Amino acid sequence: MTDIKLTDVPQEVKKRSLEPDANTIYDVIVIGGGPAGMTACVYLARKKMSVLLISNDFGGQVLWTSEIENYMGYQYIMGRELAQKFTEQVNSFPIAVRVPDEVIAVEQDEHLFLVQTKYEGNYKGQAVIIASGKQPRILDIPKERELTGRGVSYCATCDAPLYAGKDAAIIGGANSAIWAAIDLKKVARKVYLIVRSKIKADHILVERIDQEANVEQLIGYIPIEIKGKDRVESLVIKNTKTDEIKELSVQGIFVEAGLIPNTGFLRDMVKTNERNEIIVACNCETSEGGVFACGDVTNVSDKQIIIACGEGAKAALSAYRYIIEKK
């Protein structure tokens, strides 16, 4: 969804980064600038590989995260702060960076891969690492798209401060939805948590909102319509068992209904599972030689920052061995 991309790229990082060169044949092109992709870049650069990083942003889903309490080395760190530290480390190596940009196609031309971007044409590489992550799943209900950015948001970390003293609804029951409630309860007057069946978040997170007077949990409801002319005015929800209809007067709606892999640009180049996640072996190899994948875009079961970093390192080392063997 292009209307919810984040491009938090400090100017000083742009200036110090190497300029991409369409005439260069890179050893490895890394697609995605989240924890997996940035870790892969650092590992490859340390192996003296020529690397091009193409991404919408520096940080990926970390930019949507408020508080991080389970990344080793930091008892507590904000998501944007951790993303900035990753960015600074990437920037300390001679890595060509094309940020912000978007990959729209990957094709093979004999022994090379051609990576086409939305803004800057084609780049060539001997190997590719896919670390493109995931994007929010839309609700696909009336007025959602029309009011995106005008009350409908997919990033509570980014937009929660805009709803100080207002009423807001959160759609979802997993960790990301509870984190959104934690962010919103601090500033909003009223927070409605809309959950289809049951809350599936970590117990320690649920405890933080269970006793909050301004958070109302509506379990067993689904959203069916958003109302508003120029901005969100209300959310219509339906009870999944009784068909009871409620209309909640809210000014903000935060969609936390899950994520879908960013794999559309691959066009069946590699095998994916029923959730469109890239199927990888333990060394991050895909079904296509020379194409590796890591992070949340893959079928690795647990989606965590520290796991994404580990997978990024594995993908880089596998790509390095692939390049060395080719040479």
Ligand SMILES: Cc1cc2nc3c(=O)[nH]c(=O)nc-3n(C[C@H](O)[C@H](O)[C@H](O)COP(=O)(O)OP(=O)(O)OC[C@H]3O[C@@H](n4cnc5c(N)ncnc54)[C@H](O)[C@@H]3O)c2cc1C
Contents of the next structure:
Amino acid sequence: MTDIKLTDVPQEVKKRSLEPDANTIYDVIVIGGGPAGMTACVYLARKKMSVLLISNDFGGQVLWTSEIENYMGYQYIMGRELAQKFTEQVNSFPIAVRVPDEVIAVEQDEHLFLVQTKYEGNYKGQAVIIASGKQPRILDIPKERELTGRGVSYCATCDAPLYAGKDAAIIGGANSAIWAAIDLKKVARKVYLIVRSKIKADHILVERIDQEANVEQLIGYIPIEIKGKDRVESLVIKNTKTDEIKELSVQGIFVEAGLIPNTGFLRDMVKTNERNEIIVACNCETSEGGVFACGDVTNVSDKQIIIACGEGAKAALSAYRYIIEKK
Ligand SMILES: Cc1cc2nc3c(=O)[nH]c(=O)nc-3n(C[C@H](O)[C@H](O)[C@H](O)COP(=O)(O)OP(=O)(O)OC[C@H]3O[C@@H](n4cnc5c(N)ncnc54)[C@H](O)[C@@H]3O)c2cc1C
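Next block, the form predicted together with the named molecule, ref. the form predicted on its own:
Let us now look at the entire complex, which starts with that chain.
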């Protein structure tokens, strides 16, 4: 058996990422730089495919996560730290990287895919991997849009520290809402948890807020209006059974009302299910030849980092086989 010493692991990884080139026909264009997309990039680069990664950011939802305890190899790691490690791994391969940018359309032209970005024109690829994940669902109530970034937030991990000593409300009853409450209870004076019907989060998480004096759970309420001139001043909620109205004086509102798949830019190119998730076969093929999808944007049953990484690896290997057979 070979003895592996820690000193054998390179301490500083050389950055080898490439500038994107609009004249190159890439083997594969990966859309989305979350766990699924970044894993796909690494797998493709190791197969010597020419790869272009286009993403709004490096990390995706992992950037909104504070503590991670279920990614193998790390008993405990902060989301930003894990995202940083993924990014370093991507950058250690000769992958063309267009981050930050946003894909606004994907079109098929003969045997090629044209991927249009918001800021840098079009790129060409022989295959595409969609790894665009999910984004927060909005509440669609008065003043939500106007006051986004001025008290209304969709990322407790990012913004909780801004509410030190203040009062805040969280809307939602799933894991992400409870994580928001865990983050906020440490800094805020008072935290209201507004839940429509019942809490649907993991018991182990709920236990962490159940006994907290500064967390008030308001079950059976929905938000109906946000008030405030330049910043959030209050949240109006309604009891779903009695129609009773309450106005909570808060400076922060954290929307944790679920996530929706980022598929708008595909404009019906591939088949989706009733939740607008891309339908994939178990090898990550979509309904369109040459288009593969992986991670949270798809109909895979569970949405987790380790699952997104595994799906990203599968999508890359399927895309690789597709390209080899085509050549
Ligand atoms: C608050 C919270 C806590 C969580 N905690 C955990 C946890 O503890 N453990 C765990 O395993 N999982 C956790 N998850 C779930 C996990 O983060 C996701 O399952 C995982 O990030 C999905 O990876 P993905 O690559 O499929 O998608 P995402 O992470 O959503 O990444 C999608 C990427 O695509 C980019 N993108 C989207 N649209 C476009 C476009 N049009 N053009 C260019 N780029 C685009 C995005 O910017 C992003 O980089 C948590 C999620 C949340 C929200």
